[in-house]
Number of protein chains: 2
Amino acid sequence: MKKVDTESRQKSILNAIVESYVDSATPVGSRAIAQRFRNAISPATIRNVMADLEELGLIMQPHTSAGRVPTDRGYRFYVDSLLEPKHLTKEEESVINKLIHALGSDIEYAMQNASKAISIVTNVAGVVLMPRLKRSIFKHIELFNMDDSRILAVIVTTSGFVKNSIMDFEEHLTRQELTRITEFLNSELEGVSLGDIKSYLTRKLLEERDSFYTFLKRAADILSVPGLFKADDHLYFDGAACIMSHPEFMDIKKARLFLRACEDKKGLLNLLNQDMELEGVKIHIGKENLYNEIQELSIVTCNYKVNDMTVGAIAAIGPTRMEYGRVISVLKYISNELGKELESLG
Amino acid sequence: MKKVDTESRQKSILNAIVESYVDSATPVGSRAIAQRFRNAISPATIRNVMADLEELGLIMQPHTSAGRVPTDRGYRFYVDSLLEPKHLTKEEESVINKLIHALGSDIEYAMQNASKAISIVTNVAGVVLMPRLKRSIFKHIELFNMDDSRILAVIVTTSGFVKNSIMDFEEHLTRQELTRITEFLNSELEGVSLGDIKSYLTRKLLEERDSFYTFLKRAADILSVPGLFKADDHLYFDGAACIMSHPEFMDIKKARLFLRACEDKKGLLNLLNQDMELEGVKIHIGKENLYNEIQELSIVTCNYKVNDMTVGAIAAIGPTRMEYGRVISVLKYISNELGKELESLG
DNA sequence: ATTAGCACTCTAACAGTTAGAGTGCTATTT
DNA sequence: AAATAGCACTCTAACTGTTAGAGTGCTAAT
């Protein structure tokens, strides 16, 4: 009798279970799996394997004598070890490109459309994180007086982002003074990342205790205004409606919890900011490590780059029963296209 | 026998029906109304009046022998003729103020929080339209070269909004030329609304056919770049989740249609842009004149002002069965507070 | 080691019944 | 003439019991 590698059979059966469940949204029974293998394995055998998988905590039964459903751990194993990459079709790529590389676009539009693209192609909600200013490199600054007490600062980064900020400033600076400060900052800060400007200037401030001090102090004051980086904590979201097409949200209460999670900007922001530091696609399954209330919800994230520098992240949010393979490919593709688009805009 | 004014009785009964239905979300029967009048009128009489109201098309029965439900026309009559203003409680005002007048806020935050405030206090979705740049008055412009082929324009309005725009410009302008153009535009355009700049410059261009022409042409070119006003077609949205608490969305399909309507930025934008032109609160009930698919959905909008000038609008979106009185008061209050906040930021 | 067979369990769907809410009509009262 | 009480009727929502089907676990056979 030919020896069978039990472990690899378990794997391929788990794989079949996950894919069948993702596809059908109903608990999958031994018969269905047997058919998937063209009856090369009998339902009875599969039942035995299933019992093992259940013991391993990878699948579970919603109730006695129902089919099996993957657990969070089951999905985890699936995405870590079994998942094979899906290719996007030409049509899907074309849909994405049309949205992201729209004519006469600007950053806002590109962001908004990227989130829409995610939701349309994957059929789950899409989120896009604004490029992180803090990680962008200082290129140029302009300052001018708006009125007696306020200064408008316009900062341009190497990746082409522009940020302006109005700041109250107790003492009036003359145009000459402003020009000097502007010139100073421009020569001094080239190549410093926006997030480091403050500490950079503070360090300078400690070194220079001479006549230059007051001058430097003013420059530092101008740039240390809180709120300089505030507005870029912004998320673009799309696809709340298409989420409702998933059968898991037949129950309104679940739908509501889901929407609540989607509206929790702070939580999402944290997650994205964190995931952004790592390269490539990250997957958070169910209650694994979600910032949020216990619920059947997965988040897949991916960083995006402008000029080889990670500046932001995009994500897909949906039920744990999600086509991870497709979602991963889509996020990879979109993050890449978005980066290109931003480069062309910047 | 004391003479009864049938018409006024009809009105007060319609009023009772609407309020009872808004409150309970279940069709209201004659008994319930009688109790509302402390049995000063018997159920039988009320039934007769109800039959009349039904004939007038103001109420209807979902099925024989169910209670009555207001029709769109019924709601319309109610909001036009019966509705009496509700006052906000101190707590509600305080919740709103805390959100809108948050410390260290900026425009983005104020907008976002205004939409959140709407949804929290009214329990329906809140939408806020970015201040319309086109309606803002030009105050100041600064131009500088980003690189050989691109110019960064920063425009400040009298209401304190700042808009920047990067534009490709085939021929390189020297710093001197840019300074001259900047000075020219600043002296020339003071007090012109941003929406009128283009036609204003074109007119000038026709008048001046002398040596000044090329110069003016350049200035006009710079400001006629499409996309100058693009990014402010932005809506802030909040409260998708709290919508789901309404019993009309027990049916997932309705919930989905509703969310789809909320995500239809274009439609909402049109509606808000249109309503903005009128002073005060506007109400769109059900299929009355909605941009959208036929569905039980009402939108209440209100313009908001900065320095006595209407610059934007806010809205509440919910099921037709909505507490119109409260929603109206809340929108009035929030639009006012939002205006004040923007003034203080601007 | 695998599979066939069987008893068992659980659910979803259906039909039948009932209680309750609400109506419209008519006869009666004011 | 206007308002009301009473009554027959209708419709729904909730509950029951029943059944078909899907799926399991176990055991015995291959």
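Positions refer to the first chain, counted from 1. Given the structure is predicted, the values throughout are model-derived calculations rather than measurements. Note that the rigid core is defined as the largest set of C-alphas that superpose within 1.5 Å between two forms. Compared with the form predicted alone:
- After superposition on the rigid core, the Cα of L272 moves by less than 2 Å between these two forms.
- Once the rigid core is overlaid between these two forms, H246 does not reach a Cα shift of 2 Å, moving by less than that.
- In the core-superposed comparison between these two forms, N123 has its Cα shifted by less than 2 Å.
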Second form
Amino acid sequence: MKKVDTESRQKSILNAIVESYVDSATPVGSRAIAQRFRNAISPATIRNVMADLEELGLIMQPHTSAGRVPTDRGYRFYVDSLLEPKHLTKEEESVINKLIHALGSDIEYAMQNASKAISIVTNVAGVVLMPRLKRSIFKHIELFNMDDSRILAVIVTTSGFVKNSIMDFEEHLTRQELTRITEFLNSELEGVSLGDIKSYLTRKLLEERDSFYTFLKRAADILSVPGLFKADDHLYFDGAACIMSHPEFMDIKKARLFLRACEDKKGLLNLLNQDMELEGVKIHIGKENLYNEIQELSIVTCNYKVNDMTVGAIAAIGPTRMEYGRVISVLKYISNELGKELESLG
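For comparison with the form predicted in complex with a further copy of the same chain, kindly provide the form predicted alone.
A lone chain is what you will see next.
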């Protein structure tokens, strides 16, 4: 029983240290913790427990005679074992909805406003990864003759993404032939993900052995042009000023690393592409991140879906001293609303 009591007390005091440090951004002393417990635990007992937590690597003393601050390991324990999600207020939900469901918006406007909503409500930076084109669902295509050897293809997805591509095509196709191919593709490919179109048409070709084969082969050749379904990853970013307002970034080294991460984006892109494959919210704390530019930060990510298919990811980026419970709730809410908006745009 004594061991259980000791572990319970350690968890309670660690929880208090994390929450106090998140609130104040200053090292937390035993007296401040005692006040949180309304002096039910003496400062001497708290100091003993803090010494144990320091030995476990969950907190540290930044300098002599200072209070304690959580380590990355301490934050990880807090997030995995102690964290309680915070419910959004009606006002916060209203701010998010007004931004994401703005009248007259298009897909890029929705993306930019989603990143802005993350930043405004969490007071850290918001990032949104553009829907992956190959994950998007085919809705509509139009084909046009540019001249005897070039065709313009305009593809629209159910998430509202529009891709234009001009392709060189050796065989000249008349307007009537292009119209027939367009009508066939729009009928045949509805509901197919862009990443599956090539294999889908290949299977159809293997099944055909009559006069329809030549027509189907022309349609497949048009959609097999390199780069037609390729789009560069694009990040929508908002809230750099929010990050710089946190006291951690008075340290010029940390500020420079963060700005470098914003400019380069390689680490963020790799992280979001990786997390997009996983369900639920993912939290990366400090040095858990592989890239040097983001090892002083915490990054919380969540994928978003259109018509039940994962197409992209969103993230909140800030100091390790962030309100994880609130950030998690915000990302879950925005993920859901962004998916709804993209479905309506499609």
